[in-house]
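Take a look at this single chain, the form predicted alone, given in structure tokens.
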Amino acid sequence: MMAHVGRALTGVAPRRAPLAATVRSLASPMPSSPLVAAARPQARGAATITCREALNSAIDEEMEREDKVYVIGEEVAEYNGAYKVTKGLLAKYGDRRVVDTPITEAGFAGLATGSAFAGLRPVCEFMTFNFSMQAIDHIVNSAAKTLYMSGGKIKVPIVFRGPNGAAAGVGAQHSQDFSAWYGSVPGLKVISPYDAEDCRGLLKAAIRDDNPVVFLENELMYNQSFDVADEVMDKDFTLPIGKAKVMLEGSDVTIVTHSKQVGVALQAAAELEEKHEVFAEVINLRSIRPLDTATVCESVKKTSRLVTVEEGWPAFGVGAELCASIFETEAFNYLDAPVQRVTGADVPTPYAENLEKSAFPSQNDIVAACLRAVDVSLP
């Protein structure tokens, strides 16, 4: 064990380009400055789009591309969406493709859980994934049971999408986040993406997909803005649903996390590098279920260490589940320490601004997880 720690903290194990400003650039997709815009590396004839822009052009090409894909929930049509994700949709499609409802989640997700059953491809969206809770019979029991329960005979193409998690200042009965109970459950697949490619991506291979999706977006990272290369504005562009991405290599620590977190993550290894030459692989998880612990397991055995990051609940969680997958694979011969668990607090969410901002994963809390996993005290 602590020859690898040694390793790390000598700089003998391969050293990455120091590029912690272009890191922190990628991981703080904050309106920058010039002098971090001219940081950040640009692809080959790169656009700058927003998460927000990243879901609405993935909504539009796949309704352009397929009439039976159709929108549906509170708001989506005249008021362009509460988060203005399904804007202009109503102006191209009309009113029987973009329909809005009244404040009913059980009534609306029902509705278009019954119409995939039909054949329609409905895109479902809750005004928050905290509303679901109003409607979560027909997506536990009927949109992900009704394939199993028919033999296979009845499809369910429906897609539940909207933001989840905290947002700021919403208090505890809309700031959960439901990745881990969702996640649970047979029958459906769970996407949590991160950037703009994620979102356009992981979206669009949503709709195209047979299955029910659960489709967790984060609030504050609607209007954060990521470069992306041409090929991700094709109209054909899809991710795999199931497949993690690791965002940074690294050789002394594996981070693993989801959605907002995988910036506060990138954030960390960045300072990770620069004051403490430990260098940190940071994966971005991107589905829930199916969960890709082949690569979890296979970074594992290369850095030995694991820290998981999630912005849910310590007990039953997402973090816990990556545990258990090290702990039955051959993975787990390759720890030399424990894993650790960066997680949100297990309270309801205060309200108040400074219990908020202690409530969730911050970059301090990582970078304190990592020295931990790697034997290096805080000054």
Given for the second form:
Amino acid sequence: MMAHVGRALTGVAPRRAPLAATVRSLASPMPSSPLVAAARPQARGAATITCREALNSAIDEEMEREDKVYVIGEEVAEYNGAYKVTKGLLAKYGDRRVVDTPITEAGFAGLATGSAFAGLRPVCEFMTFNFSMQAIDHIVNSAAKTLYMSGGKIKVPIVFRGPNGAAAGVGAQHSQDFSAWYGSVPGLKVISPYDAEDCRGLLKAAIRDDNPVVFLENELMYNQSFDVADEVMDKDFTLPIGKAKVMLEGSDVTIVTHSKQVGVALQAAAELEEKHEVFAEVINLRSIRPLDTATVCESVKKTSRLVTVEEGWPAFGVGAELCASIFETEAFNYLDAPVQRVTGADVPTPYAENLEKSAFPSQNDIVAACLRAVDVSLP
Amino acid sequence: MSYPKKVQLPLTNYNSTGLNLNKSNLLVLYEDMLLGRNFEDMCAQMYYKGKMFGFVHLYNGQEAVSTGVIKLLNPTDYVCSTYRDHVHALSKGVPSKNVMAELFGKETGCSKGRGGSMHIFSAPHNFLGGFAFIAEGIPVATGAAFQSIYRQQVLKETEDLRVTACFFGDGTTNNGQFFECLNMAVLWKLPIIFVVENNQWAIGMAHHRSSSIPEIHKKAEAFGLPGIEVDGMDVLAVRQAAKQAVQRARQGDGPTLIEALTYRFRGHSLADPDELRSRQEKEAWVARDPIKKLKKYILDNEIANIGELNEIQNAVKTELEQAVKFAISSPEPNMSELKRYLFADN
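Since the structure above is the form predicted alone, I would like to see how the form predicted in complex with its partner chain looks, so please show that one next.
First the chain shown before, then all remaining chains and molecules of the complex.
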């Protein structure tokens, strides 16, 4: 511990590449100010795409690559998707491969799972993951557990996907974050992408994976645009499941988060540097299960402070799991301060605008948590 | 793109001109439908002005079903609804200003601003919600009916059985919970009325594309309860069917299923582009507007004159203007009370 005390104060510089531009390019949405736009480094790549386009192109390419891949869910075909993620797929692949279902989550999730037992590769959409609660028996008992229960004999190459977590003003029953619940189930892989690159690479990987994958998208990210490198648009671009990404390097505190909060954390990091000269390292988990504890551990060994951020409820959540995982590694000996968990409030999501805002982490909450983490070890 | 098969208008099984309704009852029905229609139109206005947010599902066109059923119920009877719940709440007696305040997310809303459009609740009016998921309200309603029997058989209460009316749509009738509850309701002779508001569409899914047997009332037969199909654009026909169902339930003969054929004049929600329903189809149904139909009936039979009807219209407009004023001027919930109402003792 001793060797790391006061590292934030030693004035060793520079701690990272020019911040403002990097952060702003990573933390969408597309900036409206020409000044900021000019400050962005030139994207190496050819494309600027939204998360929705990333998901749509991923599904399209995987359906083209492998006939056994099909899409099933409510409104996925004729309506082009409740959130338009499956737009154009019916026209291209027909109604045998893009299947509109009645409103019967338990039924169609079970049916999709059964078709996977028998060799097909379904992409099963839940209009939101809230509705997956009506199908959770099949996700857990039929999909997650079957390879194990059958002694390795029956594979379940299914992807359950859809928007997860809060949107805006949609009330308690439409706003729940399911990362922790699904993340606790052995036999499932659980992914939570942030940007367009994550969406493309991880969804393609998920569809190609022979295991059941829960793919937790975010409705508010669907419209967000990101610059992506050429390679991301390649038909065979995939990202490894279970590997986190260091979005921004830093030396003073590690912020670990997933999904939409990655963008908020990056903004918080910019504020921390500009106003407080605190350099945060921001890690995008990308996967909830397997959880990339190793990357977090290495980061904490460098910064000695950890802040976890999630939109889900605090109890038994992703942050709680990160704490426990880190304490069980050698990173424990490097911590200079207690871990700070920033989470959604411990309430069903309220409808009233002012209450709802206070029920989810904001940039201020993350900055405050980082400052607490950093201040604690001041002599 | 295939359009739905032309719906065979059922032609009411009940002769609506044979109903012996007095003037005051008819005017109550007229006012209730007008209130529902105007309330929903006001919601649309407020939504586009940014006063309302999130998901808002409007009921325009289906007023005859809400009014036809709920106006027969006692205050102690229960109503359970879906996310398309504003008008059911109004028909049940929840004051329009409290529903409006709820939609604005204010402390004076019937759910104290915590619920929103899809979660209208009112204990004093025995209005049990307000649910986001299809079919979720059906077991809840069945439970209220179970409670009613329990009071009589276990708690030995002597008052009349309380009836529960449960409203849901065509899409819901393919969901397991629907079938599970039909079974239990018949098994235990629960005093419940399952009211299917078959408006032919579930978001963008046409009824005939999702249902192996489109005639929903026929499914009741398989479980042993009567299934009645009725013209959902005729408030008197709905009322007549509901009257029989309420009577059955209250005298302990168990559940009834009413399939009301109706239509929603607007999209699934205010966010729905509503691209899949044809203009011809919409026009055909709009021509059968239930409010216009009742108005014509009242005037043709000289039950009231146009002046009286206009007075009612004006009263409704005034009520809604006041509801909006009330909602706008009401305070938002107190931020310090974010965690209030988590447990019953706080």
